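Have a look below at one chain only, the form predicted alone, in structure tokens format.
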Amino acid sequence: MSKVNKVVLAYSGGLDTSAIIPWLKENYDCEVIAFVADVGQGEEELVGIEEKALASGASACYIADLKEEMVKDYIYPSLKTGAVYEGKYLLGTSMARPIIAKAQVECALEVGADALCHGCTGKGNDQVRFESAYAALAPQLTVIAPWREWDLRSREALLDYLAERKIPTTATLEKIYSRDANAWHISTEGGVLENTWNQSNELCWVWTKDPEDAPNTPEEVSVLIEKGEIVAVDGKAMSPYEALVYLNKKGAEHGVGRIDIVENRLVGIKSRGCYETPGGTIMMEALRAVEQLVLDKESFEFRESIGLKASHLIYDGRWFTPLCRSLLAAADELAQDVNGEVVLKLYKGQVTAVQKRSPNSLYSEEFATFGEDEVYDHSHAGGFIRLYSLASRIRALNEQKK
């Protein structure tokens, strides 16, 4: 094993990272510093986490509040691109990884560490996301991935490992589902979901009401957008994080933002998960509604292509790359005119934009009306169609000659 003196571990307080701390000390004979990223996973996840890290053998534990920065500098730019992975997934887990890795690297450089460590398994996407960020930001630091090195292969083995060393843990064998949460979403995997023929049950959903049990009366929310960013909700100015928290609560009450998806992981494995993104689903619908008013056909088509490519870059952990920066910049430029107000109806798991307006709207009632108008000469369409279809006409004439 490489010789390291001080390692900064991305620490969650869960079973895996609790076992990693003593494992690092035993196998690398190094000092371990726990780094905790508060990305809105919930206060209950952070209670006592510093004490837990120190009890596991860490020499120190640093907690970074990244909630506002994550929404402002990572989620909002991603929303402008329209990134949706494989048509459904709003990139909840992958959206948080770049900022966590960046803050972890900053912590490591500040404390003079020579190594970074994460608790990602060798089957998932997160190992790629973390290590790609490490490579882009601090390639000189050694990276340690215990799940690719140790022989602890089960939850029971991890619990036994901690028990042998008299390290306290609240984890038990009864955990059925694997969950990951941040301000943007919560994911649930494992349990009954491992068989794709099984329907999800109430244990697979954490934040949102079952749409069948949601209120029978619709609720409307008003969203104000400036340059592709939500700046106020229901008439109240809000920071990006405040707006997300507010809309999460509204959406969850009405069962908005649930998806049950089988996705293609980067490593080639298909996985199934139940994801809840209530506020994000509302935000996405609001931005797309204003885009419909503001972007011309070719601009909208280009924005869609940006969203498709960005969804794969973000999912694959390539945030800190020139291509990703270029796509984000292009989406930001297109969003300069995306200003307006949208009223959205929340009802039984659905969110629908029912009113929308923009000072930059290209929609003209004068031109679009089905009634009589004085601004559009129907006869002009004939010449346009003839030129538009000219290549097809020439091709058909050539075929006739043959």
The other form holds:
4 protein chains.
Amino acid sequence: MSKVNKVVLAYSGGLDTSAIIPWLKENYDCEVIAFVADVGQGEEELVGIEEKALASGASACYIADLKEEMVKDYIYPSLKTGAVYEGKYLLGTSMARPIIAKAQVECALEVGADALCHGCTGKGNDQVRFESAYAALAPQLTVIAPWREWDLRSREALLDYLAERKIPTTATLEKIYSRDANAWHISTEGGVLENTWNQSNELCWVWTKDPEDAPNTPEEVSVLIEKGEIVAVDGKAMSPYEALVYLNKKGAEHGVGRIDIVENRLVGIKSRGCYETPGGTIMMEALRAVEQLVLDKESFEFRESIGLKASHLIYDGRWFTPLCRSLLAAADELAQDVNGEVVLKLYKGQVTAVQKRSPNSLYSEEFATFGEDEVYDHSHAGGFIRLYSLASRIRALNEQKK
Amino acid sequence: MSKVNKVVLAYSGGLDTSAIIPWLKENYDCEVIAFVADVGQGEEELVGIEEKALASGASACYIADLKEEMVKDYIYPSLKTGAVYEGKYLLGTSMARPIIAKAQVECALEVGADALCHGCTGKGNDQVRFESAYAALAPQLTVIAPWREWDLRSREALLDYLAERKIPTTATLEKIYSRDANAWHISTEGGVLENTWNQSNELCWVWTKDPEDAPNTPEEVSVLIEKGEIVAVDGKAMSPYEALVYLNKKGAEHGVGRIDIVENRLVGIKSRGCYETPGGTIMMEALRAVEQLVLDKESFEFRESIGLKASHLIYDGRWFTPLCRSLLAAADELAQDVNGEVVLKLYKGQVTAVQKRSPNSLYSEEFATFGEDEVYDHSHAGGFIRLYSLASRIRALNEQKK
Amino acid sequence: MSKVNKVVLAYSGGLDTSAIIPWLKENYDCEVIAFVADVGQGEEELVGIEEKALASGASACYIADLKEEMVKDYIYPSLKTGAVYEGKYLLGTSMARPIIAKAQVECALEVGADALCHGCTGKGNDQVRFESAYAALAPQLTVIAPWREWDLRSREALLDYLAERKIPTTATLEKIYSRDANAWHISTEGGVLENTWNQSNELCWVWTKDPEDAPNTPEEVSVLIEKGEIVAVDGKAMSPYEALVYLNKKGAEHGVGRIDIVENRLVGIKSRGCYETPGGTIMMEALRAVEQLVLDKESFEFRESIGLKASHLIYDGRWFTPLCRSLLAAADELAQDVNGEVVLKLYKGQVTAVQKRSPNSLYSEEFATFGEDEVYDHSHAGGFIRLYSLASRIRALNEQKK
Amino acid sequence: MSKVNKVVLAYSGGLDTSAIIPWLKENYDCEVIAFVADVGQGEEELVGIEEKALASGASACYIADLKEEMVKDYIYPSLKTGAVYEGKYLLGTSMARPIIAKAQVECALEVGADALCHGCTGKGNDQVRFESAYAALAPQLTVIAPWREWDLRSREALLDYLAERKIPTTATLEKIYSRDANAWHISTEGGVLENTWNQSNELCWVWTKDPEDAPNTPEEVSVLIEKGEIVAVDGKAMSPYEALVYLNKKGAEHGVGRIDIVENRLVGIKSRGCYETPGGTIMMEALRAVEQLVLDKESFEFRESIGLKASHLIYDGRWFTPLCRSLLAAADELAQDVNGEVVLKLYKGQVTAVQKRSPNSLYSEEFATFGEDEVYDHSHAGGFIRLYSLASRIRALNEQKK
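Switch from the form predicted alone to the form predicted together with a further copy of the same chain and print that structure.
Below is the entire complex, every chain and molecule, led by the chain shown above.
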């Protein structure tokens, strides 16, 4: 066990990180600083969190408001790549990890800590994401991952551990589902979901209405996009975080953004989760709609391949790498033309782009319709096809000669 | 103008190909054979089609039933790749073209024709798809594309052309929307859709109920999959075509499978269409759901990249190429493990996989949950992360030394 | 035939473009401006070129020195992507076309021309490259491609055409090989090369010594690289063009940079050529050598995939597209770490990087060797492997249960 | 420490695995079976190996001749993908590991062993390759990796360990370079190579002549290829292994197949090695030469992308995975046309394909040359280019309107 003096812990106020504070002090004989990242997980998780941290034995508690920065510098760039993990997952937890880790590292450097600690379990992705970020940003700091070290193996053990030390907690023994939330999404795992043949139930969904309970009347929202970034919604200029909050409310009301997925974790196992990303799902649909107007065929395909690659990089916690910077640069370049306006219809769990326009649109009514025009001459197609299929023709002629 | 004696025309019975028959005879002084492909476009388009062809001047009319073969040999292999064009389009028209062209070529070879003819316009994809298939399958045959040759430039001109020749037609002047259908999908273009800022209206949708008019109660269907192919639905073994027809009915009832897209055509312009693929959308969702269970992370990513590549190949009419065969072989290999059962919920335009299981599932309740197990030891993760992020660490240590 | 008043012709002084001047005047009744791009094709091709152009009937002749700009803004960015077409070809002709076209367009806009003309044949790539650049940069200008219009079908016909008009030319009837040169490379096609079973002979190689005639003693050059660009050679700071000229001389002396390739042209046919890129081959090897030191595994693979994609884009004349900009941005981002020094050995046709170092090197003698170190703990590997192969293990256990 | 009864060790006869036998017996109290794979590493390494194993304490020693199978079932399929790791490395060690592991597992199952053991170090790739194969083929067996367990940390310690136990060895203290050989290649690491700024010296190269010492006269070999596999050399039918041995001799004589590379290991560090693959380099060049004739543009690009992907999979020990099978299937499909004959010139370290022909060649003298022909009409190019550049044109027209 390394000798450390001062540890900065990514603290959530939940049962796990509450137990980690005394555990660190006892096992490492060190000072513990609680670091809380506000990434939009919700007021209820932040109220009284400083008191809670101090009561658990932290010597100080710092809270960093990262909400606006997260949407602007992590989510918007990711959206430009079109990253969707394994065809479904909008990377809600993944995108929050690097910014939390970065702010935690900055806190650690500021307070002169020599170690970093997180409360992620040993079977999950988040440990990899946190520690990959630490490695890239502060390789000199020691990393402590209690879940891979201690022998506390159940919720009950944690509660006992706190009770023995008379540390107050509001956590209860009964907690079937494990959740993670930030401004972009909330995830639910465990319980009934552990058998893939079980259907999810109402406990698996937190933010969004069940589509069956959503309004019977559709609602429209309009989104204005500049260089691949949403700059206004329903006619009102909004910051990235404001736009997300606004669209979250709209989407949730209409049951938009639910997915129930079995995914490949980075550590080699599969897990199942129910994820809700109401506003994000609307944003994604809006961006893709403008792309339909402005990206040419080869650019669209490349944007899709970037998105596929980026989805793995982001999921895998590779944010602070040259490769990720390279992909984001490629996507940002393509996004220079992604300007326009989209009207989206929300209804019973679905979001559909029903109107779209762009000053950069390559679509032209004149070109697309039946008749002749100045740009497109029907006769061009003959030559095009001939050369386009020439290798096939030569190959077939070859075969016939045999 | 090449000299030809006998032409086999891909004949639909519509206005265009009806005019093409006399036009060919007059301009090429040749015999015209009408070839009709039954790809599930619907009874109403086939009733009396032979009489119609003969009345237009064809010397013979052959009808080939390609429905089962199309689903089995073209659609199912494509589904294994996961091909979706530009993120939305299930390639309905694209997948039908190669099989029609192939059967048309076979007909031409059988009747000793020296030319092939199609009625596709000069601005579309289908001319490329037909002629690319011709080039690969019968490069020795002359290809005639009347739309790129004649000076008939409007519906009115075509009607006049037929009237002058006293050829009967049921076509009317007023036809706002252009449609194409086969067992897999129906597409609608033109009219109000020509301005991307217009919303689609009820005329743009043919097969599927408007989600708002769909039943208020969800319905479930169950699908059994073997090696990436659907072999039974709702407990009943079905052939590929039967399964599609069955799921089309279910999907259409619930408004499933509508998309409204602006896409890049192969010929360099963009066009907008409303496409309905009710059964196909269910099939696609079912396959992807089993893949979630059985494909490991790298295989899933590769399957997605194959799908992206295949979507362009298929859209672009490259079916009969070595590259397409190579992609299909790769996808088929991955599909060997895609076995399982999925329950899907249909509701108001959405299809959602709500239950899934597979004998090849890599998901394991034991591994995924919190506790220790025999396969996964929490402590492994520490070493994994260390090596996983080692290059980042070395890079960062390097930077610090500067 | 469109009506044009003033045409700017990409003029080389060769037989083809000499005939094009009078042909344009006669057939289009227009003024012809000769535009000459100096891309390092060699003094002998530029001497007296203005007089020649005027003697052929041009009203003016402009010569633009593009040498430095070509290497700096076209070749260096391409090198960062690692683009090599079909595994061999360093894109010598391809990279010169966009800059020539761009300068030609600028000339046309300046002199108020309404048309652009080039002398590329109808079976080659260059027509596509020129006209794709024109389309992107000046779509309003008419494009004239005489080789696709006139009925002059042989060298003899061209000579007769000039003789009839008493236009002097130094061209002779006997010209077996067709060549194209710029600072980066020289290509040779035709003659004995037309049969792929023939070996090339001494007429197929112009710049470089036959390796068998090259010095029996190897020579070393050292190259300094900053952010993926060569900034000094053999200890002397050099501009991009200077570095290329210097390395061309060294490489040519040692027979470096010859390839004899059958390649896929963009227009669907294959052609064979002998290409010499002496300096470029050295540059490429030098860059790749530094990349070995600084790029991590995933970045290296992505750089290779960018290079593959870029090779086609550049070959295909897609330089002035959003997609190309996107790829170049991605490559440039990765090149930020490509700093270092390489010593290369030239010998009998080969160039080999024999020494390399970089301030950004991820290679560390300490880490790479046998023993323990602070960064790498042997025991980490056990956990790494376990998780790395976990999906395989689960899959195999699964299979055994069946 | 797991309890095991009988271990099958991948035994090489070298110092490391000689020490492992007694170490296993002492530390695991188990029977040890030595398994020797003959993959063409050379007679001198196999002579007396059984005696050696028994003298070290093994209860039995099995030798499996895998030479022919390795070339046929591992190397030839890999060659079809075109896999070259990080642009240079022909995967010599990587391709041998899966077949050795597979044969070792088969041996273990046959003798009823409950554990597998290898002598790979904890910083290398081979431990991952061996154990990934074990996980896929026999997940139920325990894996022992002594280098990650014991505290013997130097050559000296190993010699002492053997001496204490009176186990004879021919190993000496002084061994600067570490080597690995099989029929395909030999690698050399360590010593002077540990500093990337050092040039390699004569001790770094074992099989091949220094190009400077190679014959001054070039030599030609001819290779016959069927479906991507070499079936005859210099006019004589040869099995895969025979062809490799024959070409190794030719190549080595001319100094062909040397690379000196810094590569990214799978475990996150970089290492430098000198690799010699004389015959393999000739084989690779021969295959690529036929591909130039037979693969169309898109197929060639896809083959290259498969090769890139396969190079990582193979390097990373992913042979026995669905993804690897999928890639090999894709490559094999493309290889169906790779038939032909190539003459290659060997000279002073270089191998160059100087003549090539194929019954499937898409190259045609008629099409490639200047004049008109039946297949290619110059005028087709005009239409082709127009549509090919249409999106660029529309985009530019758009920009001008702003």
